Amino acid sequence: MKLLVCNGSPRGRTSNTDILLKPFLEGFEEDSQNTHETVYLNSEDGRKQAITSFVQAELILIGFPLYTDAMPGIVKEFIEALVPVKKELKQFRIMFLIHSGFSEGSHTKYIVRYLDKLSRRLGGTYLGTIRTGGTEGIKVQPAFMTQKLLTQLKIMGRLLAQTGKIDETLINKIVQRERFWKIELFFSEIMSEYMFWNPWLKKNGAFEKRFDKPLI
């Protein structure tokens, strides 16, 4: 079985969106008769081959970060340019991947429902999306962090090689919750307040514009 990997993120190959592939493709892969092919969609030349490769594909995940609540524009363009080959796609499975810098599952709730239909649209069987947040500090998070999520990654691989299907248990263990309890918001506003955003706009002189409208 041969996987299609779009990474979708502006940031390639350096992103945080192939930090959480990695996993996902070493579990896929455990059974060596597994292939995959990553296409990376932030070049001109990596979106058309992720075209050509669309169409040939039968199974498909396509992972990216949220940008302001949604898709990066590469991702986007590179949906609208798989319209006019929509007649040769075979009959092809897809999945996605997706994350937020934020950590509340709310933040990627509800693209799934845009997905589930641009699935459909394009003439395929929706497979599910895998979602978590809290990603833009992957990098540099002590192992202790990110083991159990990425081993979580790991495990759905290997079980879409296994069965062909995203577990939806895992999913639900990944996305964790959809909103923050009252205490974790109060000391998140500290921290904000003392530690991460505050100080960083009062260093760069835009403290007092944080409430600006300026396309209003």
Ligand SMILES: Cc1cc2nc3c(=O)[nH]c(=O)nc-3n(C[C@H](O)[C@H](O)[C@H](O)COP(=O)(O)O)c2cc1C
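The term rigid core refers to the most C-alpha atoms you can superpose between the two forms while keeping them within 1.5 Å. Residue numbers count along the first chain shown, from 1. The model shown is predicted, which means the values in this text are computed figures rather than measured ones. What changes on going to the form predicted in complex with the ligand:
Core-superposed comparison between these two forms: CA of residue 13 displaced by less than 2 Å. For residue 202, a C-alpha deviation of 2 angstroms or more is recorded between these two forms after rigid-core alignment.
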Second form
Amino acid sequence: MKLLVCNGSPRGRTSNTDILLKPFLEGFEEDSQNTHETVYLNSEDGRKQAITSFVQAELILIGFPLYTDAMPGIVKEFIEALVPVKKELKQFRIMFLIHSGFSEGSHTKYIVRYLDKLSRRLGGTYLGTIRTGGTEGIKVQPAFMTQKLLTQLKIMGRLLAQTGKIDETLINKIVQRERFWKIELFFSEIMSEYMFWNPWLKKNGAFEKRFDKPLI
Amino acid sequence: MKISIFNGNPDCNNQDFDNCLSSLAVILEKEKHELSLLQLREMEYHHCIGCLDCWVKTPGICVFKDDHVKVLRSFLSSDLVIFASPLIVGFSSALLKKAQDRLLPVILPYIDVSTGECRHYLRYGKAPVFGIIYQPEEDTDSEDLSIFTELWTRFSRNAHSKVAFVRPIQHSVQELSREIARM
Ligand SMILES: Cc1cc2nc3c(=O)[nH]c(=O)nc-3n(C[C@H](O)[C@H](O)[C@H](O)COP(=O)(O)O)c2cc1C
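Requested next: the structure of the form predicted in complex with the ligand (the form predicted alone having been shown above).
Below is the whole assembly, all chains and molecules, this chain first.
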């Protein structure tokens, strides 16, 4: 099987989306007959290439970070560009991998209905949407914090290769919970401020300006 | 009331849409609202690249010095912002989505958990109320409208705002202006 992977992160090759896709593809390609092609949607050329590849693909994965509770603008642009080639599309099966900066599953929950409907609109078979949260810190987090998720994604890729499906039970495990307890939220508010944003602001010499209101 | 309309119609041949917004603008101005109608498709507008410089390097300022500044100023000075776009493949246009993504400088990186669910604090401490105007596609059904409305409602929660109305362009502009007057 050949999998077409559309990376819909505006950050392209340096994205968290790529980090999440990597183990999934490893799992998928444990079977040496499987291959993939990755296209990046964060440039005009990339989106063009993606359309050409999409038209020929039978198995497709679109991955993107949540942007203002929906898909990033570049992904919407890509979706709109698919309409004129709709008649040329093959019989295809499609799945999505979406993730949010915030940790709770509630953030990624709503766009799933859109992706399901989109798949039907384009005439494809919808396999499901893998979703997870709390990904903004994934690059700087120690391995013990991310290992479980990355392993689950690898298993997900392996199961896709074996069954041709996205495993529902595993989707639910990866999401964890839609809502967190108050105490956990409070903890993440403090942690993200002191362990993540403030050090980053200080490194840039911008800490004193963090509350600036330059537009009024 | 100060009202901004962000016109996310990408197609200058789609006159029905633009005409609806212009007549709404005329009526609202007659009602003594202070109005700005922004045509996004005529603006120079880069896609967000997710660098987060507007949070951690030059707080409140985007790396791209394009027309988004007009949109942000308009957003910040309004009591009501109307996000207007034809539905395209079941959602607002990529043009409007691009402008939506570029609102990032008006929020802070810090997380507000006071509502029991994460969202960011606001850089300027206040947000306008949202209104949504759309034009249905040929195949728009109730499922599309429910998905579309839900996504905007989620975004309004994240932006410390609320969606006051979601109306198709077929809705009477007189009626809409009365609804706005009652807000
Ligand atoms: C413009 C913008 C909007 C975002 N909107 C949301 C959001 O609504 N909810 C959320 O949980 N995270 C949001 N995020 C955070 C991203 O989803 C998160 O940083 C993600 O890890 C980025 O992944 P990437 O590196 O693959 O692009 C937003 C980020 C940006 C830059």
